[in-house]
Structure formats: C-alpha cells, structure tokens
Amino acid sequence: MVVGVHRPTQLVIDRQALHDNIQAEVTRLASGCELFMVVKANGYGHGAVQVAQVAKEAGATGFCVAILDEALELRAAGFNEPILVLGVTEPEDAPLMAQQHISATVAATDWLVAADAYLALAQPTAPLQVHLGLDTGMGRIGFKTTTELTTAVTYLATHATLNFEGIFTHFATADSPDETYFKQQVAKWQTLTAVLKERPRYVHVSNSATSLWHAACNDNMVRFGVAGYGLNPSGTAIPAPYALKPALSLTSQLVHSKQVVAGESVGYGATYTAQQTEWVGTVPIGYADGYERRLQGFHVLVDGQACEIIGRVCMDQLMIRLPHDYARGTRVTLIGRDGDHVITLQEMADYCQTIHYELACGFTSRLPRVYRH
C-alpha cells in the first residue's frame, strides 16, 4: 500500500511522550531488572523502527516482536540489542534466527527436536537462543506441566545448537481489579518453575499491566508494551501509577464544504438525513486507513469544536456536520487536542465497544507517520 503523502491526513507521533513513558517505567524497576520494549505490529501502529530508537534512548535494553519478519526489520535497521520473537516460528527458520542473534519462543519439545536438525545441517556460528513459554492460564501457547517442561529443559541441556536463554509466561488478567485469576496464574508459574535446577539469563512474566500494578512479579525483565505508547492497559478500570502520555494523534483537513437543506441525505445507505439547513464538511480519511466504519455518530474537532460524523464512514472519506462554513484546508483533529477539547483513543474505543490496542494497530500504512519532539 502506498503512503498518502499527497493528502493532508497524517498520524503524528510524539517522540518525547514515548521517551517519557518508557523512562518513567525504567526508573521504577528494581536494580538488575531490564526493560524490553514491545514493538510488534509496527510498534502498535506508531512505527516499529522509530519507537525502538526512542526506547533505546530511554533505557530499553532489548525488544520483543510477534513474528520473525519484525525482528529482521529491526536488525536491518541496525539494532544489535537482544530481540525476542514472542510468537511461534517455523523450525526451519532456526538457522536464520541463530545467525541474526534473534531469540525464539518455544512452546513444545518437538519444536526443539525439529529445529536442532536444521541447526545441525546449517552449523551456524552461534547457538539459537531459546525462551521457553509456559501456559499458566492464558491458554495460548506454552508448556502446561512440569513433565513437559522438564523434558524440554533436559533437551536444551544436551544439545549444543540450542541455548536456554529465558523462560516466561503471560498473564490474562493483570489489568483487572479482580486479582483472583491473576493469583492462580502466579501459583501455576511458581509450581512449574520450581523444577528448574538453574535459572536462565532472562526470567520474565510482566507485560505493561503486570509491571504497572504487580511489580513484585517482575523478576529480571519486563516486556513493556502498550503503556510505553501512553495508553492504559486496563482502559479506565485501574489508574496508572504515573501519568501516561499518549504519543499518537491523527489530523487531517477539510477538502470540501457544502450546505444541505432539510430532507437531503448524506453517505452510503442514506443513513443520515438533514432535519434543517446545515453545513457538511468532507474529510479525506476512511476505513481503508483504519478509521473504523463504526465511528459514524462519533465526532472530530474543528476549530476546537466537536463536529459529529454524519452518514457512514466511506473507504476513503467521511462527512461531518459543521457549525458554519469553513474554508478548505481547515484543520480537523480526529485524535488529539484542539483548543480546550481532546479526543483520545480510549474514547474512540469505548464508542466502538473495543480496546484502544485494536484501533492503534489498525491504522494502515497509507497514513504517513510524522515524528515530532
């Protein structure tokens, strides 16, 4: 997909906000605990490489991604720090990961066996770094029993092509005020890891929510994700221990303004019909850019005033009701501050009955990312 540089619609990323969020968490960590910044999904829509650079400056010592290609993007950009792929990769990619010093998440011993065979043939200069994932209640990937874990650890200890670098789990409800299930997962984690005779280099359970509200669990590494982007992992359920600064705003301009009279309709399906004479403005952004179709009836800011989105959001454009006529080129704020009013990703998510993660990750590459301090 092309980047729409010849259109007045852009995502603006505040580097200073990113830096402040990450550094605030780094300063809270106990001595010896490292912060790996999670930059998967193009840095939650903020730009993986740019976020990684800011995170490094703010004190991050490594990175987490979801798929191997995201790790390779960071290596190609010149990052030499440790990188952990959190998702399951293909065993045949083990030699490439070893060559690029990219750590693999492993959730089953048969993966180790298959990867070892590929590594033996390729004979890379360094072993593959392995993090064993434990399923303590997330139900996604990972070893579930002490028997399975012991088998994997024994295999790692007896095969030189593989190095046991880390062990981790992921909490399903660390962002919930109800800690019942969280405590069950902690107990399962403790039971599973009790079989380890020797700890690997990295022991990590904390995502943003865990590190913010259950810091006693952090051990020696945290995987800092959504909070680094200034977004509260719990939505509005639990206040963050420090002020999070949203790093993303979304702006555009009016490209057209017209007057409609009572009885005239706007948009596909004629779902909006004017009840009186009013001004309608057109904004060049739509669901192909990741601006959700379900945001009909929400609002944007023009001249510091809330203007309702009327009619269905189109693929490339949307229409808003204006208080009066405005000139073409007038600024439109879809996320961020204009005057005394602000629109947050959280507000948009609440309106769409989803989470801010989904909206941030959904902005497509057609939207240019502009980075400012």
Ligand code: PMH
Given for the second form:
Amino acid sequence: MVVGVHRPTQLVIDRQALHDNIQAEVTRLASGCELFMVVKANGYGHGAVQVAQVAKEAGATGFCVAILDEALELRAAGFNEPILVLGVTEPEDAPLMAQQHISATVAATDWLVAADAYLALAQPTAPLQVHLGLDTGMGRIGFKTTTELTTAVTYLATHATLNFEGIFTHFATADSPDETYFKQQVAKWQTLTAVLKERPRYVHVSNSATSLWHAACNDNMVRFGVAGYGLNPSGTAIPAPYALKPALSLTSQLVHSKQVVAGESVGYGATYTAQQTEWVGTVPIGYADGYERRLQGFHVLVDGQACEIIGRVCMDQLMIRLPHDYARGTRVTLIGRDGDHVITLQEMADYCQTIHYELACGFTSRLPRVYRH
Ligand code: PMH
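Okay, that one was the form predicted alone. Can I see the form predicted together with this ligand too?
Then the entire complex follows, led off by the chain already shown.
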C-alpha cells in the first residue's frame, strides 16, 4: 500500500512519551531483571524500528516480535540486541535464525527434531537459541506437562546445534482485578519449572500487566508491550503505578466544508439526515486507514470542540457536523489533544467495543507515521 504523503492525515508518534514509559518501567525493575520491548505488529502500529530505537535509549536490552520477518527487519536496521520471536516459526528457517542470532520460541519437541536436521545440514556458525514456551493456561502454544518439558530439555542438552537460552510462559488474565486464574497459572508454572536442573539465561513470564501489577513474578526479564506505548493493559480496570503517556495521536485537516439544509442526507445509505441547516465538514480518513466504520456517531476535535461523525465512515473520507463554517485546512484531531479536550484510543476502543491494542495495530500503512521530539 502506498503511504499517503500528499494527504494531510497522519499518525504522530511522540518519542518522548515512549521513552518516558519504558524508562519508568526499567527503573522499577529489580536489579538483574531486563526489559525486552515488544515491537511486534510494527510496534503495535507505532513503527517497529523507531520504537526499538527509543526503547534501546530508554534502557531496553532486547526485543520481542511475533514473526521471523519482524526480527529480520530489526537486524536489517542494525540492531544487535537479542531478539525473541514469540510465535512458532518454521523449522526450515532455523539456520537463518541461528545465523542472525534470532531466538526461537519452541512449543514441541518434534519442532526441535525437525530444526536439528536443517541445522545439521546448513551448519550455521552459531547454535540456534531456543526459548521453551510453557502453556500454563493461555491455551495457545507451549509444553503442558513435565514429561513433555523434560523430553525437550534433554533433547536440547544432547544437540549442539541448539542452545537452551530461555524458558517462559504467558498469562491470560494478568490485567484482571480477579487474580484467581492468574494464581493458577503461576502455580502451574512453578510445578513445570521445578523439573529443570539448570536455569537457562532468560526466565520470563511478564507482559506489561504482570510487570505493572505482579512484579514479584518477573524473574530476570519482562516482555514489555502495550504499557510502553502509554496504554493501560487493563483498559480502565486497574490504575497503573505511574502515569502512562499515550504516544500516538492521529490528526488530519478539513478538506471540504458546506452547508446542508433540513432533509438533506449525508453518506452511504443516507443514514444521517439533517433536521435543520447545519455545517458539514469532510475529513480525508476512512476505514481503509484503519479508522473503523463502527466509529459513526463518535467524535473528532475541531478548534477544541467535539464534532460528531455523521453518516457512515467511508473507505477514505468521513463527514462531521461543525458548529459553523471552518476553512479548508483547519486541523482535525482524531486521537490526541486539542485545547481542553482529549480523545484517547481507550475511548475509541470503548465506543467500538474492542481494546486499544486492536485499534493501534489496525492503522494501515497508508497513514504516514511522523515522529516528534
Ligand atoms: N508476551 C507475549 C507472548 C505476548 O503475546 C504479548 C502480547 C506480550 C508479551 C506483550 O503484552 P503486552 O502488550 O500486554 O505488554 N501479545 C498480545 C496478543 O497476542 N494479543 O494481544 C496482545
């Protein structure tokens, strides 16, 4: 998809906010505990390479991504820090990962067997770094029993192509005020890891929510994601221990303004009909940019005032009701502050009945990312 540089609509990323959030967490961590910044899905929509750079300056010592290509993007950008791919990769890519010092998440011993065959053939200069994933209740990927885990650990110990670099699990409810399920997962983690005779280099369980609210579990590394972007992982359920600063804003400009009279309709399906004479502005952003169609009826900010989105959100444009005429080029804030008003991703997510994670990741590459500070 092309990037819309000739259109006045952009995501603005506040590097200082990213830096402050990440540094605040690094400062809270117990000594010996490292922070790996999670920059998967293009840094939750914020730009993986740019976020990784700020994270490094703020004290992150490694990165987590979801897929191998995201790790390769960071290596190509010149990052030499440890990178862990959190998702399951293809065993045939084991030599590439070994060569690039990219660590693999492994969830089954047959993966190790298959990878070993490729590694023995390709003979990379370094072993593949392996983090064993344990499924303690997330039900996604990982070893579930001590027997399975022991088999994998023995396999690692007896194959020089592979190095047992880490072990981890992921919590399903660390962002919930109800700790019942979280505690069950912790107990399962303790039972499974009790069979280890040696601890690998990295032992990690914490996403943002765990590190913010259950830091005692952290061990020696945290996988810090959404809170680094300034978003509370619990939504509004649990206050964060320090002020999280949202890093992302979304701005545009009016490209058209006109008066409609009572009885005239706006947008596809003619779902909005003016009851009186009113001013309608058009903003050049739509659902093809990741601005959800469900946001009809939500609002944007113009001249410090909330203006309702009227009619359906189109693919590339949307219409708003203005208090009076405004010139073409007038600034429109879709996320962020204008005067005394702020629109947060959280409010947008509530309106769409989803979570801020989904909206942040959903902004498409047509929107330019502009970095400030
Ligand atoms: N570790 C793993 C294994 C993850 O999947 C994620 C986020 C994180 C750490 C970081 O979590 P945080 O952003 O809450 O700090 N994964 C996902 C996901 O799969 N869907 O939403 C978030």
